[in-house]
Amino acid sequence: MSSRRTTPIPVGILAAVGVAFLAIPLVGLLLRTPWSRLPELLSSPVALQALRLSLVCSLSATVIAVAIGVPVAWVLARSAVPGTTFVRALVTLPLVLPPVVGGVALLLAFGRRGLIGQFLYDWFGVQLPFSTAGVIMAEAFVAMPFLVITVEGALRSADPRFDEAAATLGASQWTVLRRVTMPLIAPALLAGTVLAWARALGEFGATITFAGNLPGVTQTMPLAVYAALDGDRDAAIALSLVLLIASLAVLLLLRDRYLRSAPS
């Protein structure tokens, strides 16, 4: 017998209306798309610019995720440390803290006066702000929360015996780490990372209030279509495009491959 019920019809109204509150906007996009201009829109001088330093800045703040996101998970799960609690609710922080909060945040930090960026602006001439690796610490910033939830989320339901086991058989705590470990939260790794990496594709709040929005230098996509919308409404309908095709691309993988969790 199937396990689907009936769905009563003012729960199935409101659920249609809900759905075409979220796709009408979507919709309306792609009918407003100039197609015949497409490819002149997508390579003109400032849509490459914003398309590299996007590509550039999301995939250096993913590595800068993965590299202390996941030792983050990892003390988060399996370590008896004290404060868990405190150093959870810290890491995500940035989940629900509005982006622009996020940047002031930033800029009070590692600004030129900042708590931080004083000293790395004294001692070695580092500046920060305004730069591309201020966008690359903004995205980081927002992106990582992503990766840490899901990397612990599978560190807590991974089975516990399998390290012990072969911790018993004379392994190291690297090679556990590397032939088990690892194998065993790959899929959550990986969806965490291309989590991660959207996030700071579009990341917009951040970005524009501690990097600011300098053409060829901290101008990213979501920063170029803000620009666009002032000028060339078309520019910005196509970069617009761009970034939906990405996250839509992106959940049809998690969906897909690695986010399934029950056959239809």
Second form
Amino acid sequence: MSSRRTTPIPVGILAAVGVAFLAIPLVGLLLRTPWSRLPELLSSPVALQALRLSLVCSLSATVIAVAIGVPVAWVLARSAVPGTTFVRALVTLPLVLPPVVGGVALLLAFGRRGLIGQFLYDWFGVQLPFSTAGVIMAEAFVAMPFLVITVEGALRSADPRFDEAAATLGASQWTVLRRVTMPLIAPALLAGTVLAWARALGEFGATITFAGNLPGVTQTMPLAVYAALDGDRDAAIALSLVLLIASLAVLLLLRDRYLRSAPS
Amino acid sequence: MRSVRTMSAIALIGTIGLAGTACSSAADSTASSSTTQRATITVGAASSLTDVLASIAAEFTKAYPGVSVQFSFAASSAVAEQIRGGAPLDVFASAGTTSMAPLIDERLVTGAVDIATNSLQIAVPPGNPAAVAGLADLAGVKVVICQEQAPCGVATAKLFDHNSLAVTPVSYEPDVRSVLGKIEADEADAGIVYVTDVLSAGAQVVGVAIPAEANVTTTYQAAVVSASPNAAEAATFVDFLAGPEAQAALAGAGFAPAP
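Next block, the form predicted in complex with the partner chain, ref. the form predicted on its own:
The next block holds the full complex; its first chain is the one shown before.
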């Protein structure tokens, strides 16, 4: 904490510029918010549908990301399987890929003429595009890398000797994982989960490309914002504000929990 | 390490490619400015005119070598906003009259003429898997249309209204391009777009005609921006748009002549 007093002046100035650059657009949004119309705008059926859908989809996508992302992170960090470098690059790709490209890729794989999607459609009559399941899939696709990267980093830095010690004391593999490894990485797991959730909540490009845009079925908050931008700008700003506040609240909460439980 | 090297190699190739195009375009502009150039006019135009206006401009420059034409394409409403905001545009070519009419009233543009019309068509994947033969077949199939905030969405809503159709689409796409994308991928059975869009989409999209009496028509207009410093050249271009060469190009792109 003593370093706080000795921040070099150039660093301080650049930091101020950095903060201003990130914060000023948000201030712009706040200044343009039609506060008096807010209750009316946010209680419109389209807004409520989008809110509900965004919550359902982003939470489902987060559950999927955790359920299959943590095992991926564990394999990448701990196993000696060859080719992990390539797999790591592959699973982090959605992080840097333009989301629209992700959406096109999903369409080519899971669309009704897609690689796998054609069998889903022909055998079971399942068409993922234009469905809520499609939205969840698109969101999980872009959000999972955040979880994998965060958890893998924690697994790498966690000392494996704790696991070994537990194992020599007679704990089964499952017990070690549950009682030693997971508690050690719990803060990172929480951070990764929340980051993935926030990314899923804000997902736009992959969703509109893969799942389309229908109120109540696939139109999440970011899609509703985009649709409203061309017509009712006030509605778009009101919806953006909700997204902004939700994300900010989560990040504040996360920061607090994460810092308190971090050992240093 | 190897992947980093591959990535930088790809980046390098990309940079060289870009530099190459930059050089060639620079060379082009030097060449054209060495001829007796008197004026450059900038045309703010609806995105749906992108392809056809490029070929019309080539014809125009052949007829009037002293004038070169450049374009700024956007949604008609966006171009109208730009003109209100004082953007240095000389000609406004709009899709529909809703963006143009207020500008005429505010005397921000003058000499507006109708240059073409466009109407709607049903777009289906090749082979027409859902056997859509007309508007009546849209009820039971997966339909994608433009969202109501987009001009094509406004026209589609009018079309359904005009024919008293209650069609529940599976998706409201942000623009024509995304509607065509869903048809090209064969995710949707039918989409509603403009006749010209079906034509420019190529072989991956097939059009099913809507009879004229049931259809909705959008009129394209062109006008001279009042604040233009090149008003004479701008007026010449607007006249050219109504002339035989431009009308032939518009017809080739699927536009119908203005009534």
